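First, one chain by itself: the form predicted on its own, in structure tokens.
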Amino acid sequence: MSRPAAFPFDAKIPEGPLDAKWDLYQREMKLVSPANKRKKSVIVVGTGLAGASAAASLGELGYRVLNFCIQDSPRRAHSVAAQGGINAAKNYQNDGDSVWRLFHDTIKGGDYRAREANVYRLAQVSTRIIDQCAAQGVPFNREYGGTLANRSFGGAQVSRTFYARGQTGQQLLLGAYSALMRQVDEGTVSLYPRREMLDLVVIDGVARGIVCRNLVTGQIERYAADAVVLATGGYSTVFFLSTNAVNCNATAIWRCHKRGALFANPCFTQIHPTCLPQAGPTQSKLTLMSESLRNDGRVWVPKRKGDDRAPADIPEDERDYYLERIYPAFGNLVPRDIASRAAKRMCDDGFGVGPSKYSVYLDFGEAIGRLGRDKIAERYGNLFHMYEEITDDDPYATPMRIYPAPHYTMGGLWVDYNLMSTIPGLHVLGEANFSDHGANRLGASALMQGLADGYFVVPSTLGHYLASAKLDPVDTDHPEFVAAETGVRDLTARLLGVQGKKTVREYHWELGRILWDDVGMSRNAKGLEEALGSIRALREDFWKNVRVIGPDDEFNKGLEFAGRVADFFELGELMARDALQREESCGGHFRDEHQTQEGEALRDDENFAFVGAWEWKGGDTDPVLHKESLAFENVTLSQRSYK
């Protein structure tokens, strides 16, 4: 393969030693004075951990912030669903942790497909996040003596994960929400719930506003500002069934991509190993059981294929604790991609359990015997209760049944060190950007990244942009706002005008099955080629036969979902295209043709140590791939091993 051409965009990675880059860079940043901050307006789209923390922080600094979300309240952002914890290199356990070790674990866990500089900064600011959240009143679990508790998570041999039982995301979001609402009360932040961003307005090459649909009234609304911050989460609902809320979608980042923002590593999606198996074809989403359960739960299957006995009737010597057998150094705490593929292999080989034979056991019997039921209930009680409510099985008495499911997306809009996309003025935070996680995210790092971006990174980098940019005043009567609104209305009219016979849900389901089968836990060239053809054919049929009922000038969930699924068709095709060109296995991207003799991911560092950033060229023209080479000056590239 030929070497990649020079990347046409500047990642703006600062000079200097790795551990000093962020501090030195902050010294050189331009500042906006307090009086001038009051003259600057910023749109923040999203109210999850990244969006709420950014809006609260920017409002606290004095900017005029307009904050948008599709939910009826910021508290319903999907960050609320995160359960297990948040990483930080505090080394409270005195077990050898450090900023360097968190950096190294994250780089290694992502299979060496992330920028060193961004990941090191994330590890650096992680320690400040815990102090910030504790000061907000987040009720982290504590040890008997009052110090904050830590537990282990996959891909690490130290305990660095802070947690609030099994509801860490909810508690962190309430902390960010309280900070946000304080600024709403102060008047620095204006909150706009029940709005869906449908287009980005770019004037003279710079992001200057958005066009939204009021989801209650159906009204199309325009909003102008000096900069736009996007924090709208990931795109796992492209698979239809995922751990994400049904309302999660890719429309905001996809519409920005079509305005000129590069989309990076779309095929890097994460399959979470600890989810409830699908129960039937009418299900709308899958339920996540926190990875924290693997601290005390042991994963196993019967040693005999097709063993239908109840788990209590299978003696110890007839159980295969396969993660402990294959990966003795990490055991049940291997990273998510490795645990997911191992579960799939066991089920594909005929060792699966449950009605579908596509699940494995997560057993707490040994831990309950060692620690007692009360201690397990203290750590995971709400998760156990949730499992019993859904399955009618008591996990204290019988093992949970779990199977992998689509979860996090490492791909997203390309950003530089300042978290700015290839459209000047458009900053992208959290899961919406292509992230600091490479090809696989370690557990408890999503909350860390979202809060790092919102509380500590973008307040500095956005100020640097605003102090440097020469921005003329614009209002929503500008021709580009008019054109953007016209485009939104035209798409709406097109969706409502088809009047076919199939529902949006049927199309989404079919698209999801194509992606799960061929762009899911394992991929190969034949399947990816077939997926590309199938997606194109299904998309053509969608525009001929979809039926969207109801008007465009009032509440219309069908219309909402139709626009999102239309975007998913284009995104799904790009995911398959990106996976096809990446002739290697790394992290969550597993190509059957590229694996070691032991069935592990086989990277090709000579040809694929790059970020694949795609440029939109129009619906009838193939996108263009740009390759940002990744330089590793502080870690040694090696075959990832957890044995």
Contents of the next structure:
Amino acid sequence: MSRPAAFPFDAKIPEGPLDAKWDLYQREMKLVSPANKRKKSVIVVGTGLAGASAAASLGELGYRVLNFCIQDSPRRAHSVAAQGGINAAKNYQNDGDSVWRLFHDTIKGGDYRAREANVYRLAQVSTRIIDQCAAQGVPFNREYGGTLANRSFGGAQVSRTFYARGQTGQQLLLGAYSALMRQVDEGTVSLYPRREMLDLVVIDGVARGIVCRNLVTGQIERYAADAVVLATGGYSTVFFLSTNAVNCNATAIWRCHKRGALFANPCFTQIHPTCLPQAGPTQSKLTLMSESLRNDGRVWVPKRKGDDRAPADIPEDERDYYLERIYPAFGNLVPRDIASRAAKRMCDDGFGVGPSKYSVYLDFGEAIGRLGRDKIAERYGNLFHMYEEITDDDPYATPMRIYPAPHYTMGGLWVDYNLMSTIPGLHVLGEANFSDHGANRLGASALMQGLADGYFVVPSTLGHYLASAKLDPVDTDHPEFVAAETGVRDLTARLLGVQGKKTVREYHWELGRILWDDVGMSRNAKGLEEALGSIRALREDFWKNVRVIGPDDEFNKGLEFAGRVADFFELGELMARDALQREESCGGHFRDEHQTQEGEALRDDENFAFVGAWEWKGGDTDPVLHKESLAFENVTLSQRSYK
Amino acid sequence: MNVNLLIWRQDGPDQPGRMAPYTVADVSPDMSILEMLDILNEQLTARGERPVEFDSDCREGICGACGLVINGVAHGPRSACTTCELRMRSFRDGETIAIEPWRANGFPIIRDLVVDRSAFDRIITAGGYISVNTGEAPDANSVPIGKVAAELAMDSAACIGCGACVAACPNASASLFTAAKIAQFARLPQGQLERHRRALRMVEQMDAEGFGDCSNHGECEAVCPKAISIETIAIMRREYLRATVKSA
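Target state, the form predicted together with the partner chain; input state, the form predicted on its own:
Next comes the full complex, and the chain you just saw is listed first.
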């Protein structure tokens, strides 16, 4: 038997004990002197929590920052929609929390498929994020004594989640946005809104710039810098129906992948348990109801299959509060992957409710009785309002109906401990990278990671890179810039040239159906192999029969979407391929062939305790899988149990 | 249900615009109005016509990207509701719905229903922040903030920057938007040190962008999807007056 090839990249995890790695490493990192910082330029793509916090912090340090986003304003990046909260190991509640416990919950919640060192650093810097945000004027919820309030989230037995009503993401983003705009005022950051990054420019093996489309004028623009930071979010919209904003896309990370950045764990996608049920092909997106609702809402289905009575007519003893029954220790606050699969199983077995029979109840009756309507309105008022606007049902009077939906992607571009991809100079932050959540992300940890990367990690590690790398000046007339622009123009011309019969949306919908059915909440070899075939067939058909309306030199959203969907075909195929090679179940990746007798995920640590990092080999050659093995020196791998 | 539409079409900032008629059949009452426009755009694309351009992103009422004047009302007939949250059940079968962009000097039209709201970013750039560099912050609980003050700050911090307040105002004033940020920080201890400079600079930037003044019509409050109160503008006026006196 041949030995597997060694992983060709160094994750650069510092030496030393787990709790000292980051501190020791910071002592050794090279620094750029204040006078030299203003000579260094950095492109930051994305203005969500990771991008805005990175651009602002790098600007504060004195770098010249060019910050790009596809929205008309940086304040609209999709982090804005995060509802429930942000975790931090403050232990303000005196309930036994600590950096270690947050680290341990996150590693365990991710089903032991993340790096110990990255996750520990995340837990360490979490406390400073809360300090920073409070100082910026983020109006967190407070107690009467003036201290910060906390609530509980899934996968934890302590209350460590900080929140601003049901719009924590909005408030944290506006905090980062305000810090960013302050730097715009100071002149350190130049803002480029309504720009879509369409290619990375690599010169002498190093990331030196981007090519993007000005979404207002349609012009292709080139920008050069000393380093590129990607913070462009995840790829849940590959499923068409997801909780992500309709403009969220994978184009920036995918085009970097095609330029040589490895793509890690693409099959690790999170299906969030508490979303509004799917309706039909005219629906444009799914709406999430914050996990925080599970603090007070109880999930149930009727005990009798096909029970058509209104929820109010089903007596207490004929209801199955299945999460409380199956997982008594965590009850309604089990992690997301567990809650989602349980809902799917209930519905697959015929206990689902609602017109499609694919939803379950989330009931606040008991909490309203215990706490009163006003208290519930204070905690979740905006979520209840949103639910009522969409469904025309009053959740104070009748239980919500919910079903899982694609929400977050743990996979993303591979990065080392410095958050640098396999292309030197290209750093990847937040949801766009793969690094901290393993195979399942715990609630309130995405905001934490985005801000940790942007405020506290990349300002140090990028400085180290800029101080160490020898970078010659480049300008945008360099042949690599010309070639990248030509490639972008050719792709646009191809899209506009097909002039077929089917719309981009129809293709996206069909691709989403394939992925949802075969690369969704549960997967098996037969379905995955079929998906690989049908995705390829659909992609070929796309390039023969898609209809995109021109021109390319004007505002044209249809053209934007066409390019994104073209990338989704290739990404979708890689997701299926990755799910197929991972012959185990872990976190959000559930293979029907690998489950315990109780139907829980069955990991195979002996053979699959690795990061699966894929290398693009051109469209006609299959991608190559590289395995970065995960060493667990501080935690004991165990079957996750929330019972 | 079937609906008739009159939609503003305009090819560019300097081009003339017109209301163009369309019909969309088999609309579900549970669809959002933007999903109904998605269907229209599918039909236009299939016919080889340019789709209607409009901004939208989160489609759950929080990003502030969407904003249409629907039958003459910014964000349409429902109160405390963004365009993307508006469902077709708010309309009658066979109704004619007029759809227009935000109209204001401060928001030039880019194409069809898409406008340029970058003036809002420039207003924030003029002082809508607290000057604290990353890493400088003290422990979050070292500055206690009363629950009431925090809640009031949150009420105005809830602004999504959609611009409906400007679109609804007969003066096209950006007062509610600007006031929401000034009031948020005026209510927090962290915001005190820069309150005068902030009020002066933000108000001056608002004026420089070509937005009109506030004359207390209250249309902004009526259409605000986050139900931000016009009292917020009174706070801004007080802050501005105070800043003028203190810095005189």
